[in-house]
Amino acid sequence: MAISTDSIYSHKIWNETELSKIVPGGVPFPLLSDSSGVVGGQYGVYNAATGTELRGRFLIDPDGIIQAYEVLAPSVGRNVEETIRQLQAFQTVRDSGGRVATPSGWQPGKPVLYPNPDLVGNVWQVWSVEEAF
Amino acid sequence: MPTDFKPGCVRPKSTLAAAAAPADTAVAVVKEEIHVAKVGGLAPDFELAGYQQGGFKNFRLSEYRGKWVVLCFYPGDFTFV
């Protein structure tokens, strides 16, 4: 879901006049209105001087726990691929019951790590720098 | 899930769900439930009016328990990037 301090009427017209020309049928997710910034304040992304919110992205797990966030200044857009990669990584960890960890540069299909006493000091044997990219 | 929103001339309030607790809830309890977002912590719950695929509804974050949620704040409609 997406949140800004704009009104829901503004959201509607933006979706109809612009977003629908980028995404056929418009965006499927809700565009929420936090006109007072009180919700953005709780998430640390509201700027009272401008009355707007930063590009903050929060990944929230099925228990309602925040697993990750990223906050960008307004002029730089997000990388959706990285958001999806992080979601897949957190889901992989959760599905394993916390038995696995995903190393730097992990993508679906790449090997995960199984932290255990024997792996301490031995990650170099199972992971190399090339796998970070 | 999302409840109906009746369009009007008054802007809907942004509501932190903890603040929307019943009036008979002690203020101290409400205070405890309001917290700032951090990794590993409970995402602050809220209820906000929203637009989705042609309609206006009220959305509450906690109704999405059991699912992964990507929550994206942005500076404003028509802000280019």
The other form holds:
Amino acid sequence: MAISTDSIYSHKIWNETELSKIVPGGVPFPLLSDSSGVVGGQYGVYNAATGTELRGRFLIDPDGIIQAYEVLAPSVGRNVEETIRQLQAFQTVRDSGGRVATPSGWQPGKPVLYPNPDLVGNVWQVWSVEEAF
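Starting from the form predicted together with the partner chain above, please write out the structure of the form predicted alone.
FYI, this one's just the chain on its own, none of its partners or other molecules.
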């Protein structure tokens, strides 16, 4: 979901006139209004003096635990592909029961790491061999 201090009407127009041209049919998730800034305040992105929020991205797992977050000034855009990659990485780790790790730049279908005492200090060797695949 996406939440901002904009009104539901502003979200509707933005989705219909802008987002639908970028994402066919518009974004496939709800756009919610936080006009009072309560939700933004709880996440530390609401500025009460201006009534606006910074651009925050929070990846929250099914247990309600924030696994990652990024907060940017409104003038800097985010990278949707990187967000999706991170979601896939978190899902891969979760699906493994925490038995695997996804190294920097990991992509779905690429090898994962299996943390263990022998891996400490040798990640570069393991990853460089696995990268050859």
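Just so we're on the same page, rigid core means the largest C-alpha set that superposes within 1.5 Å between forms. Positions refer to the first chain, counted from 1. Just so you know, these numbers come straight off a predicted model, no measurement behind them.
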| property | result |
| --- | --- |
| Post core alignment: residue 59 C-alpha displaced by 2 Å or more between the two forms | no |
| Post core alignment: residue 17 C-alpha displaced by 2 Å or more between the two forms | yes |
